[in-house]
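There is one chain below, alone, in structure tokens, taken in the form predicted on its own.
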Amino acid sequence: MLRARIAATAAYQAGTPRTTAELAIASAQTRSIDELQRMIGIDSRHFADAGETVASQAAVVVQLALDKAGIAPCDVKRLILTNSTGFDMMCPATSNVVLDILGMDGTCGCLDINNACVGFLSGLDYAARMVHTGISPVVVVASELGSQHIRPDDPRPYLIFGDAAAAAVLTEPEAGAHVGFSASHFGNYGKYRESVVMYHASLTGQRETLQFLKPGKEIAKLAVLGLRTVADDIFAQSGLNWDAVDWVVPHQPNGTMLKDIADLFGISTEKLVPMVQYVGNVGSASTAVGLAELYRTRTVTSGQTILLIGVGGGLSYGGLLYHVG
């Protein structure tokens, strides 16, 4: 058991909501709006206003989470920032900007992580290990501006990606409390890396945009492969199964895939908190927003278990089993 407590969570959507109907017009879709919404299961998503950055979104939601936890920014020992599309700059780490905005200069270590849509879960895994070894509090924040990397003439990503940020604050649990992360599994299949890509401009000479290079059905098969690998290992470690887990927080790429995944693994809808319909696909922030929504909209009680699980480009996959304290 990695002894670490999720002390607070928060989510944030900058800018204004954009409906699927609006984007369908912009991308000159021939399908009806009803058909499109049935296909993707997304009604709206936010596009951040001009001037919003990965760091500015992250700073807002980190402050929200710290306020909930009753922790001052200057008391944080580590900050981990995740993003799927390259952050605000190549060097230095964008997390440095977050520290500066929040007045944390000289008080906190920080780093950036890009593990596609599994980045937030990777950050949680690292944060739990830090807290378990006495480094506390640690903040993990996912901040995504997918709207900056899509274009109307490529409708597959254009119709599903949105902008959001979410954070979790991890602290040391009380002595003797059965709380923390009892199982985890992470892996990558590099040979499948070109299913979802965003090439650097130095390679293409063109604007950096998210692209789907594989058919949707093939991407869905890879997603199932990753999720099954994670779940099988976590359940082998813990002795639990889908029925024994109280809450499931999966990556939500679109509404259709979320439903298909729930049906395939027999996950009860009562254990899920669907939010992709009004958030869209927000990369590494998806599981982060999902966790925040779970705590915001459901009664999560001591002794319950939460399975956080995701899959993304790479092919990256991972998950953690958390015992609530």
Contents of the next structure:
There are 2 protein chains.
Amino acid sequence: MLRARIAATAAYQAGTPRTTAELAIASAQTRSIDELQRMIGIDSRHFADAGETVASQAAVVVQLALDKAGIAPCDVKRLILTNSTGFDMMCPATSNVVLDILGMDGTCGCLDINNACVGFLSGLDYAARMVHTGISPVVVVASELGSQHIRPDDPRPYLIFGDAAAAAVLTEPEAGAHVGFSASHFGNYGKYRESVVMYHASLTGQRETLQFLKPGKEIAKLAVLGLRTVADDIFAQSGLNWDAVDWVVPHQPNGTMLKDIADLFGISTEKLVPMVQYVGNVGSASTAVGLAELYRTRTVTSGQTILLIGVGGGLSYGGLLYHVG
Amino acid sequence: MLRARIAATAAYQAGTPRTTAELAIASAQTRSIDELQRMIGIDSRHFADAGETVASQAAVVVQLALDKAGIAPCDVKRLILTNSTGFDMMCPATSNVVLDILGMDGTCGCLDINNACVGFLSGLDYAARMVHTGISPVVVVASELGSQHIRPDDPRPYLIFGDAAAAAVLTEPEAGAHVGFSASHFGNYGKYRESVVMYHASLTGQRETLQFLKPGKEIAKLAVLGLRTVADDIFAQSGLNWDAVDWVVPHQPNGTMLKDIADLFGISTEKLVPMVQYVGNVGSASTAVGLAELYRTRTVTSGQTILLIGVGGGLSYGGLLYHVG
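The form predicted together with another copy of the chain, contrasted with the form predicted on its own above:
Next comes the full complex, this chain leading.
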């Protein structure tokens, strides 16, 4: 067991809601709004205002999470920022800007992690291992501004992606408390990296945006393969099974895939907190927002277990089993 | 003590050597070659050939390091890739491509870390905590192709940056062996993020390159501040001092700063392996190449200690104290 406690979570969507109806008009869709909404399972998502950055959105949600945890920013030892679209800059790490905004300069170490939609779970894994080995508190924050990297004439990404950030604060548990991460699994499959890509504009010499380069059905099949691998290994490690899991926080790329995931594993919808319909696909922030929404809207109690599980570009897949303290 | 053993290291410079004399002509320098070489302390560096990528260079050096360790790629559990110029793509993580090249798909988890020049040390910190908590072997690889992001008409970066990759393989030590990382420190200071920057070309709408936006003397002062903080805290944690350190592997941004670092701490040059004169500033790969050069050119024996220490864009600073097993 990696002994680390989720002390607080928070989620935040910068900007204003944009309905699927609005975006359908902007991208000259011929399908009816009802049909589109049924296909993607997303009614609205936020698009941040001009001037908003990955760092500014992250800073808001880190402050919210730290307030809930009752921890001052200057007491945080490490901050991990995740993003899937190149952050705000290539160099230095964008997480430095979060430290500057929140007055954490010189008291905290930070770094940027990219593992596409699984980035937040990778960050959580690092944070849990830090806390377990004596570094506490640690903040993991996922901040995505997908709206900056989509365009109406490429409707598959345009109708799906949205903007959001979410954070988790991890602290050392009290002595003797049965709390922490009992199992985890992370894997990647680079051969399938073209499922969702955004190229490096300084290398290609043109503006780059998020693109889906494989058919949706092919991506869905790979997603199933990844999720099965994660769940099987986590249950093998922990000796538990789906019945013993109280809450499931899956990556929510769109409404259809969320339903497919629930059906695949036979998970009761009562164990899930669906939110993709008003958040959209928010990349690495999806599992982070899902976790925050779980704590905000449900009664999560000591002794329960939460399975965080995701699959995304790379192909990346990963998950952690958390025991609530 | 984080129990983890450096089982093997390797370094690799893609492409061909370019002398400072050559680059001085290309960038129309008016200073003499002797004066330039004295100012920057770099005689040559490699520029990779067209078609080389961060991932291809990383794959070469990971294979070299695994061969030395006698470990098959398919047995590696995690791979961490670090870079300071946006990797090969924004999404997914470029480390996926390394897995694909080396046949590690489906057997290894990977992720990309950016903490500018301190990235490799951040990766090493995560890797050490993974091995200590039961995930082994783990590979950390830094791969930088700075030559893709500099231009002759901006000579400060153009004359400094080079291309290189280096990797370290971490494994679980034998029971009872006194080996691992006894102390570490990581900090950032976002207010000084403009010391070295590369903006996001998809956000600015123009090709972006690495730029120094602060005077060299100001950056050098900040570097000293960062390095002092790291060393002081590592010695406070470990109860050791400079006399007890057998080898120092510092970030080597240029020859002048390397000399300043040695002078600042009164480190005997016999404890250092200077290599910036034929490698250039290779960002996060600098400490990785330095570590590989230490193992390749010196007799590193059980019971010795190695201080890895770096400062870079962000401002980022960090270090780890390693006990050789």
